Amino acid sequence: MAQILQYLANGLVFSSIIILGSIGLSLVYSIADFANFAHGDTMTLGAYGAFVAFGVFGGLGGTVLGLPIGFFLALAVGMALAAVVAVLTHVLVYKPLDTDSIGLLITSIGVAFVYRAVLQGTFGTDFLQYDIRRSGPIPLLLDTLDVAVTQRDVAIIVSAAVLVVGLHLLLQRTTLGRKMRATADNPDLARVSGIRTDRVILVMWVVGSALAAAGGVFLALYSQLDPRIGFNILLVVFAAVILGGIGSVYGAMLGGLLIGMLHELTPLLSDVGLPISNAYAPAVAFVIMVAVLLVRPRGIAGDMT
C-alpha cells in the first residue's frame, strides 16, 4: 500500500508538471490552429533563462516551501523569456508565412530545432542542476503513510496549481479571457464581432509559452536541466493534450494529470508481472494516446475550450 501512495505521489508532482505543458499546448493549437511542435524546446528554453537568472538571484534571503525566494524570482525570468521569445517567433517566423496548419506545424519543427542548437551552443550538452540544496522527506508524511514526499515536490504542485488557478481566472473572470475563449472557438466570428483577434494571439503566445517555461523550470528542478529536456518529454505532453481533447484548455488539464498518474504508476505493471519497467512509461503514454484517437479522437473533453 505504500509502495502505491509513493506513485501516486510521484503521480501527482509529474502531472503537475505536465499539465503546465499541456496547457500552453492546446492553448497554441485552439487560437493558433496548429501543433506546435517547438512547445517542448520552448520548456526548455524557460528552464535554461531560469538557470541564469538564479545565478543573479540565487542569493537572496529567505525560503518558500524549501525554495529560496530567488528561486521563484528566476522562475519569473524563466517565464518571461521564453513568452518574448515566442511572441518574436510568432512575428517574425509564423505570423509572415502563408501557409496551411501542416506548413505551420512542419516549420515549428524547424524553430524547434534553431532552439536546441542555441541552448547547446550556449551552455553545452552537460547535465546542469540548479545549485538548491536538496532537503529530505517531510517527518509527518514518512512517518505517518511511509511515503518521501520533500517540500520540493510540494513547491512544485502548489506552484503549479496557483498557475492553473491564475489562468483560470483570466478566461472565466476577465474580458481578456472571454475574448481568448470567442477567439478560439470561432476566429472569424470573433473577428466580425470586433475582437481584435492579433492581440489576442499575441496574449495567447504570452500564456502558453510562460506556463510552459514553468512546466521546464519545475521539469529541471525535479530531475536535471539538459538543451533536450522539453524535447524528452513533448510525446508525454502530446498524449496528454490528445487525451484530454486537443484545443481544449481544461481538457489538458484532465489529460495531463492522467497521463502523468499513469507514467508515475507504470512500475506497477512489472509488479503484476508485466514486464515493463519505468524506462517505457513514454511509450505507455504513445500507447493510450493511439488509442484514444481511435475510440474517441476528440478526447475526454471534446470541443470545450
Contents of the next structure:
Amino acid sequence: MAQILQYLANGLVFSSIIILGSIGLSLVYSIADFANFAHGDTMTLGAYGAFVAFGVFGGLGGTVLGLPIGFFLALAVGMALAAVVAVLTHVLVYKPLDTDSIGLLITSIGVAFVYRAVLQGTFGTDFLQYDIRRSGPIPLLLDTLDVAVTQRDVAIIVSAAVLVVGLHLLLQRTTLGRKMRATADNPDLARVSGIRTDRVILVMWVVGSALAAAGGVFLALYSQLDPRIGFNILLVVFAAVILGGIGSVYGAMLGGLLIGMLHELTPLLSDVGLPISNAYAPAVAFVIMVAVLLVRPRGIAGDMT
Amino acid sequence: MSTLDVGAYSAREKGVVGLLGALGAFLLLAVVTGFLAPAYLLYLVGLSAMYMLLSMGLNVQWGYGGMINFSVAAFFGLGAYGTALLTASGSPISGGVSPVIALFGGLGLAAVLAVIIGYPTLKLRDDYLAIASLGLAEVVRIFILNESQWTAGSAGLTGIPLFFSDWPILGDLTYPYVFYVGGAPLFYTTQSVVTSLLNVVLVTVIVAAVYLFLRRIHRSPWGRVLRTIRTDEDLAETLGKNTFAFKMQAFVIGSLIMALAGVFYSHLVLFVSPQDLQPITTFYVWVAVILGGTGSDRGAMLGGFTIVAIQQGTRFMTDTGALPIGAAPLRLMLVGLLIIFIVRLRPEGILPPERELIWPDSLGGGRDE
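And the form predicted together with the partner chain, for comparison with the form predicted on its own?
Below: every chain and molecule of the assembly, starting with the one above.
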C-alpha cells in the first residue's frame, strides 16, 4: 500500500512537469496547427536560462518551500527567455513560411536542432545541477504514511498548480483569454469577428513557451540538466496531449496527469508479475498513445476547449 | 522537337553533376597527395551509399506514398541487429551464421516490424503517424537497450564479420595483398583497402539494383496509384483502390530498403549499438530526402551523399581547431538550418522528380534515350 502511495506521489511530481509541457504543445497545436517538435527543446532552453540566472542571483533572500527565493527569480528568467525565443522563432521562421502543417512540423525539427546546437555548443553535454542542496524526505509524511516526499517535490507540485490555476484564470476571466479560446476554436471565425488573431497567436507562443520552460526547469530540478532532457521527454508530452485530445488545454492537463501517473506507476507492472522494467516507462506511454489514437483519435477530452 | 522538352537536363541538374564531379576530383586529389587515406575514402563512399539506401527507402514511403515515417532508425537498426545477432562472434543468441544468410534475418525482422507498425498507424492522420511511428521506434530502441540477454544491451555487438569473410576467394582477399607483375611487386596494399573496395563494390551493386527497381515500380501503375494516394487519398479510394493495401506495400518495401542499409552498415562498421537507433538517424534521412527532392530517387541519392558530407565534413572542420564549437553541435546546427532553409527557399528540393515519372518512350518528338 505504502508502495502504491509512493508511486502516486512520484507520479504527481512527474505529472506536474508533463502538464506544464503539454499545455504549450496543445496551445500551439490548436492555434498554429502543427505538431511542434521544437517544444521539448524549448523546455530545455528554459531550464538552461534558469541555470544561468540562478548562477547570478542564486543565494538571494530566504527560502520558500525549501527552495531559495533566487530560484524562483531564475525560474521567471528562464520562462521569459523561452517566451522571447519562441516569439522570435515564430516571427523569423514559422510566420514567413508558405507551407502546410507537415512543412511546419518538419521545420520545427530544424528549429529544435538549432536550439539544441546552441545549448550544446555553449554548455557542453555534461550533466549539470542547480546549486541547491538536496534535503531528505519530509519526516511527517515519512512517519505517518511511509511515503518519501521531499520539499523539492512539494515545491514542484505547488508551483505547477499555481501556474495552471493562473492559466485557467487567464483563459476564463479575461478578455484576452476569451480571444485565445475563440482563436483556438476557429481562427477564421475569430478573425472576421474582429479579433486580431496575429496578436493572440503571439500571446499563445508566450504562454505556451513560458509554461514549457517552467516544466523544463522543474524537470532539471527533479533529475538533472543536459541538452537532451527536453527532447527525451517530448514524446511523453505528445502522448499526454494526444491522450487528452489535441487542441484542448484542459484535455492536455488531464492527459498530462494521467500519462505522468502511468509513467511512474510502471513499476507496479513488475509487482504484479509482468516483467516490464522501469526503463519501459516511456514505452508504456507511447503504446497507450497509439492505442488512444486508434480507438479515440480525438482524445478523451477531444471537444473541450 | 516536342514542346515538352523534359528529355533535356536542366541547368540545376548540370550544376549538381558538376559540383559532385568537382568534389570527387578534390577527394581523389586528396588521396593522391596522401592527405586522405584510400581506405577512408572508400569507407566514406560506402557510408554515402548506405545513406542513399536509407533515403531511397524513405522516399518510397514519404515521396511516393506521402506517409510520414519517423521510425527510419528502427528499421535501419533491425537490419543491422538482425544480421549482427546471427553472424557476430560476440552475439548473445547465435552467431557464426554466414552473412549471406543472416541478411535475410535482418530483412525478416524489418518486414515483421513494418507490418506491426504499419497496420495500426497507416490509417492515422499525417501528423499522428509521425508521432506514433517515432514513439514505436523508441520502443524498439528501448527494447534493444534493455534486453541485454538477447541484444547485448548498451555495450553493443562486436565481432561482426565482413560480408565476404566466408567466401572462397573474396574472403581470402581480406589479407594484405601484393600484386606481382613479372615477379616484381607492383602494388602493395593493406587489408583495409581491399576490404573497403569489396564493400564499395557490394554496396554499389545494391544501390544500383534498388535504384533500377524503384525507377521501374515508380513509373508502373502501382507507382501511379501511390502518387494519387499522396495527392488525394479520397480520390484514390473513390476510384476503387484499396489505399490501405497500397500504402502498406509501399511501407514494407521502403522499410526493407532501410533494413538493407542496416545490414550493409553492420558489415561495414563491424559494430552496432543502440546508439545507432537514436531518432537523430531518422531525422538525418529526412533531411536527405527533402533536400534531394521529395519523390525523387536521384534526389534521395544526392541527399544521402550530402548527409555524409555534413557528418564527416564537420569533423574535419573542427579537427583543425579553428572553430569555437564542437563537431556535434556544429553538425546539429548545420542540419537544423538546412531543414529551415529548404522548407523556406526550396520546398521541392534540389532535384525534384520531373522526367523521372515519365516513360522515355512516351516523350515523343523522336527523342530516344
